[in-house]
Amino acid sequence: MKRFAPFLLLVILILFPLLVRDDYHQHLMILVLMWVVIGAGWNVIAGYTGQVSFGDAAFFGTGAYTAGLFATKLSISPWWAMAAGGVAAMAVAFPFGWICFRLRGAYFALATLALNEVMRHIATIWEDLTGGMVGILIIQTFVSKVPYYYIALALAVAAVIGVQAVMGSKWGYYFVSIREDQDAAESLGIDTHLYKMISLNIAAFLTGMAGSLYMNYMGFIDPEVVFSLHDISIMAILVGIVGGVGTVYGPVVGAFIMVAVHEFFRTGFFGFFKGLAALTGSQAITTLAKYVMQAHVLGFGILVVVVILVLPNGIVGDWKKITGWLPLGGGRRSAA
């Protein structure tokens, strides 16, 4: 049953669009399958690699940038941008690795937290370009919602097959042994800087195909939406620890629940409170509704903290321990 599941779950999200047809629950679909792609290129480098990066927003917004420039700029497709928005992440994790990579654990960190605010600044300054702070707004291609969901599940299932395929390889062993002990890889000769490049590249052409999707499904985007730390480089390494650092399907399970708690504090309990508000006329419960929308930081720190001290290796990682706590895991476990 356990190997039927991602077959199951993808059958389950072909026929999705058909069978809920609500705009609203559509377009948390897409963005959930959008957080697979980001979380899937996150685990490449940081679950697999051990190599910790706060710089998601800056490869997701670069390629969010080059489906609106090639669109406002250069009068092209910005579909076209998809692959060129990989490509341009690349063009900044390749420089920025190249040089920081000599950086390891916190230093390697802050390195990318720093980029970040470099390509948001660069976004904001480069008016001529960018458009600075009033963005870039293009026509949507389509109306309706369904050929971008399928367009992201593609994309999310081409992330995850490609993520396994890789880890499956002869790369993914290195990737793994430089997490493990990079002085000891380093000792068997293996280049540890040559695959921390690959595995940074890796990440930065899935984010950056992410941004580029994300560009043409939304239609706008300012430099404080594509490289905010908060609500893109956070939101990523949260879907991995939630789901589970250094697995496959971990990403999938984390963009699920991580959406679905942005979710619900953004809709206030999903409409209790404005509904209770509505009802008591109470002016102190639409304060407070109006707190706990915005407290959706606090719940992903809440949730953060728990999954680390109940669960430190994710949803997907301790399954067993999770199974064993239900009463027929905890039945079978005993008549063993």
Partner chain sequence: MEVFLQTLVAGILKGGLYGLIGIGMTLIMGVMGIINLAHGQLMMVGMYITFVCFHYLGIDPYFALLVSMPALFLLGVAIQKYTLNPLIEVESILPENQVLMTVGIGMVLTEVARFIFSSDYKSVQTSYSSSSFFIGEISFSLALTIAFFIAVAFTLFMFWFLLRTDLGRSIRATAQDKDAALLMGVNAQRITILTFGIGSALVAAAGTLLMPIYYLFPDIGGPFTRKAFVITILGGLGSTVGAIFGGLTLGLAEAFGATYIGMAFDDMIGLVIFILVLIFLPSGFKRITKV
Given for the second form:
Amino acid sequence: MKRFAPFLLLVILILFPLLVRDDYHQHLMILVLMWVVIGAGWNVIAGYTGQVSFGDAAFFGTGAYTAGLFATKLSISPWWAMAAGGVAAMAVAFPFGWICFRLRGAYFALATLALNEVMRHIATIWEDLTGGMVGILIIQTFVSKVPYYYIALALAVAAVIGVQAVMGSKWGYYFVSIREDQDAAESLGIDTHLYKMISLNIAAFLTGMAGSLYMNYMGFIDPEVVFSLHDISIMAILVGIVGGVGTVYGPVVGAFIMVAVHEFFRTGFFGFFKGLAALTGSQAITTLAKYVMQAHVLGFGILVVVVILVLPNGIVGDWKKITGWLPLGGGRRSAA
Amino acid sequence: EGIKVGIILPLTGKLAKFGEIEKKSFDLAFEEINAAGGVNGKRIDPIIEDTTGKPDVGRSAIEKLIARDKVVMVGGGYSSSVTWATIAVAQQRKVPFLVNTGSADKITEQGWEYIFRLNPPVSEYPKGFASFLQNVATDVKTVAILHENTLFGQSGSKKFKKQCEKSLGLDVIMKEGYEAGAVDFKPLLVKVKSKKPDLVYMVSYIMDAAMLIRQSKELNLNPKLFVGGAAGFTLPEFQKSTGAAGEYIFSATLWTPSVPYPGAKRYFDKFVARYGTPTEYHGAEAYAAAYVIADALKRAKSLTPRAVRDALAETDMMTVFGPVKFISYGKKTQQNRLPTFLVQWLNGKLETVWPKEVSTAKYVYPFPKWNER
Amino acid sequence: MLEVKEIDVFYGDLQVLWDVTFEVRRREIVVLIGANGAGKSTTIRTISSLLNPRRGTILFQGERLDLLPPHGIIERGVVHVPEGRRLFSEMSVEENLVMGSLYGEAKTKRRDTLRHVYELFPRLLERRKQMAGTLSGGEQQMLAIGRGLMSLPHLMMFDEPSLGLAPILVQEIFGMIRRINGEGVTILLVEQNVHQTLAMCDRAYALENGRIVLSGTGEELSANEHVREAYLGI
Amino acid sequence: MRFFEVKNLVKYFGGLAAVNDVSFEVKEGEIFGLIGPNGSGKTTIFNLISNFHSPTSGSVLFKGRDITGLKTHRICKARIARTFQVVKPLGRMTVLDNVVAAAFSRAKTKHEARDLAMETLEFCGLAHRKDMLAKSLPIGERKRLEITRAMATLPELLLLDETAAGLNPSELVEAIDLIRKIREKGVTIIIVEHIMKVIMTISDRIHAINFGRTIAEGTPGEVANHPAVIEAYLGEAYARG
Amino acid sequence: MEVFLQTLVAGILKGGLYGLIGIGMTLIMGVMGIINLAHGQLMMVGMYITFVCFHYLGIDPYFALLVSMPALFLLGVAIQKYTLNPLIEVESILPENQVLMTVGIGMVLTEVARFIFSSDYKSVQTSYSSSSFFIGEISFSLALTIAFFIAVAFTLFMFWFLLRTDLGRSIRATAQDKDAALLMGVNAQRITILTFGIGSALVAAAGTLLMPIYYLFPDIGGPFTRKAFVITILGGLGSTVGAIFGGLTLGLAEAFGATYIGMAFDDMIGLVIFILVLIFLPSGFKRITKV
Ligand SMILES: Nc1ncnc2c1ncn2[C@@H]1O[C@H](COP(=O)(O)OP(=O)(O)OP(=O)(O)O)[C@@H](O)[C@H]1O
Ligand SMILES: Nc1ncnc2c1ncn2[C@@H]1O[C@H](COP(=O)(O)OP(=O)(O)OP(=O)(O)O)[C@@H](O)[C@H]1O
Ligand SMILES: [Mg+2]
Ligand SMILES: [Mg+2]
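In place of the form predicted alone, the structure of the form predicted in complex with the partner chain is requested.
Whole complex next, starting from this chain.
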């Protein structure tokens, strides 16, 4: 059963646009798939290699801007820019990693945070190239969501399979060794600097591709949107940790949950409160609904706090713990 | 069963303040319209969705409005980025979208037939001020432009610089952007002071605006003219947080309660009475948009997006925000064209001082030096 | 003076101590020997309340230690000189010593005790302004002991004080422990250096796989076949 | 050609000379002991050899080649492996995976790496622990894992830093056996140890340092009776006993 | 010359305040070994308290220190006790869990503030808000100058507290080796809680001092969090004197950058210096490689 779960999931995902024809849900699924790609990237560098990145937006934005500039400056179809976006993100990751990988732990994380901000400033200030805060507008290629969906799906599947393959290989052993103890890894003949670079570049490539996809799909970017610390970098971390740090399917679960939760709050539990208010005609519930909807960022914040406290290894990582809570699980309860 | 109209606004996140003002104005207007019999006897049911100020979320919102709620048209949008991301969906789905705040020029330059814009594009904001420079402040020769690094600040200041150099024959001796939210503007202002410009033109939101003025006072920086480019310098908070220092500051603006349009002051008063806080031009845009929507729905042959779109295209009416008529000029299509004004803080009140025909008070020019007041 | 009764200790789900029972009497030197991972450190950590036993009790002068938080233990006059010294490396020698006397009587008598410790370890007086992290291994061990003494303890527990020390220092350290005992402080000692410790202790217990398997006086254990084979390698 | 040699090694940490002009030579196949009081610079010498720190001056030569300043992982590729005084297990990997990660420095495929790792685990007597997480090993076995990992990189020279510390006398016997077995495989060993029972029984030659400087070198018997060593390190008691 | 001197003064005055922001962060950093990414948000809460004091109760901002500091102390205590301390016991792959937690806390604080006060800009207008005095041609903002001296006083006090009192020593000891501190009878749990409280109170003081000249809205925390970590790193982590040094460096760098490079680079200058310091002064920051 366990072995077939991924295939089953894949089949469902392939059939999804045929089964659910409404644009709204397709749109949400495209976002989910995009976040799977970003989450997978984050997981490689942070989850497996242990170099927590607070700066995914730097790569995401670079990818998005590459696609945007391809379209506006070079008149090349932004689809070509998908790969180019990944490569451009690597071009940012490369010098950054080269310089900053002498830092460890939280200090590397801070450096990525700084990179994030620096990239945003550059995109803002370099008006001649990027248009500054005016941003970049392109006209989307397709009206229907279905092509975008399948492109996103292909990317997501490739990302997950790619990560799985990498993690089963020598690189994977090396990444985890680096996470566990860098000095020991170095003494075992692992070129930690090189492999951290490889890991960062894999992450950057995936995230950059996701950025290009975003540009293609949304048709609009500006520095605040794609270099956003909260909406991209932190969200990437959340996808990673909610789903499960250092697990292959963690980002898949994380992306799904984060997008769903986001939408859940934004729409007031999918209109549940509004419906209830209409049904009962209660003013109190209408007010409540309003507050719930306004509290979606708050909800996010609380989710972060709760997940870290209760499921520090994410849903996939702490799956045993979760099944342990369920009365039917019968799993051994972990002792306090 | 009412007529469903979708409104998308940033109700949470950084832009929530202005989104909230617009939401309240929409609510106010639709309540009035429904109380007055609605649209041919039918209620208008606005469905207001939160974009959180982000394009992708805005997109989720509009997808939902169109696909699930099946609205006949959409309004709102607020920031240019969200507006852009969402109007593309509207155009593709063939649902009319009335933009009332998003000011990037490109929004109406695509030739999209389902997209209408009520407010002027950012490039036209300083029109009123330009005529003041040509007619009154003719001894102004040199200009320093300071702007926040936002869409509004960057494109507004760029357009203004071009205008100064091309059509007004002024010398722009300095143009500098800054990151909104700086703690201390003195280094910037010291530099301005050392260059001695005649005019200091600033595109800033409220609090940066207030800090700039207060610190100019501290530094005793005395140009002939201090002018704010819309946004920050006209809001009550500006006056509150600059106090006396705000006196004599000019600003180019789209709307104040004292504009010569019927109902403008009444809208302002109603808003204050209802919500206890003042409103400003964003609110007026929203309030006017609600009436334009109602008008179009009334005239629409049927309640389908197509028919509503056709009715919108025929709009010709007066609102609290000025006359509304969607025309084509330059690269723009279905764009409403409006004059802009120059206002000045005089005795703690914001008075319209230019164009002369609509002025509520006489301007004070040149700017009285700080230490001579 | 100290009675450990039937304690079971876990790390998470992993049990490391089973039914451990022993006692230390006033002014004695008692030694706990055992293979690596037998649970000696765990025992001491449990007494000093860094760990909580899941079962059993620990009594010190009739009072339940296992119910107290770690800082409650030291206030009762029980001090733990941990494995690997664990000094505050970016504080001076004197500050480290002061850290040993934060509470109660120890605090009021701080000056006197400090003078006493400096008499005991003149080397520390020489280096009182030096950062602890820059001391040599032997000096660090002295400082760790000195810091323990600052709390005016009735019972001192040492976890492998000779670990990683040069032979010359091992002698010195054992000498000091005897001297402290001579001043009336009761000693509980964990050591791998079985030869020497059995020779200097009053009584000893052997811990194997988390269980007490043998006990007796130093001579008795030195003579025991099993001990000779398993611990002395004879 | 000399097998292994350090020449005039000097290392300053700020103003402190942790290693001050140390030179010695190790012959192929021997067990070379390094002793000295705490803080005399033994671990630092290991760190200099494996280039965790780069020497202030001096050089390290291995099989005629100057390897000073070679990156740490290259030193390992050059077939010098080390263990750490403060053990560094890859905690959340299994014992087997710890060793596989090391074996990859010699093996081409994953299959080869696993085989090499299993073989090394058997050799070092840790095979029964292969599926345990490294962090849950008791200290003695963690030290053994250090050795196993180092051996999986197939070194010609092995640097052992206090691998016997904290073992009780009978465990020491096993440790000594393992070290001998390693030497019989043809691996040259430099060993740092404070336990005389170990270092005096297995070393062919011993080099003693104090304050980063050489004070004596010779056979165990010579060094143990050297007055400077007795004064600085062993103490009168040891000499008498 | 006037431009230069004015810039210098602006940089130093701002730097003093930055230093105060930095000390709180530094303390938390040192003791818990975590980067508190909710630091600016705590400052924001302190600012709202000041605003409420002034606006509804008519308390002058300088007296509001007596309210905002204790209040934030309690908030810090609660945060540490109920969200951060429990994490110490949870085992997880990423040691940065606590840092991530502070991100979540920052989000919660911001949104709660929005709930209560809406997104409106608030400011506190006092009689001295825009007054200044001149020395020669150079203008000194009165409020910033006062803030500067109060910040310096707080710093000196903290310095004395950490070096000369048992509690201060216990804080430092916990920072260096928590288990050992426990064995010395330090209630490490309580110390971490206390430290977070003190750190929060200090940043609240900075917020309160800033209030007369600045303004306030819920999202104001983020930029200050970023400034705080730049200051902390510049100052060399865990050192109180370092924080002052870092604050002054950042203040001066921003001021001179704004004057001589361009105001648009204001934030970027701090970040670039930060990265440069990380790269070229690693020996100055021993802890960097240890964590
Ligand atoms: N933090 C921990 N988590 C899980 N298991 C642990 C932990 N600390 C120790 N153990 C396990 O508990 C057992 C007893 O360890 P303890 O440190 O008490 O042994 P010891 O007798 O002091 O050995 P040593 O001579 O190596 O110091 C060992 O099997 C060890 O692996
Ligand atoms: N990274 C470092 N920075 C500063 N000083 C150091 C560093 N590493 C070692 N030292 C100092 O160098 C000296 C030599 O230390 P080293 O660890 O080499 O001693 P050792 O001989 O291995 O001692 P032990 O027998 O206790 O392990 C000591 O004074 C130590 O404090
Ligand atoms: Mg132990
Ligand atoms: Mg050593």
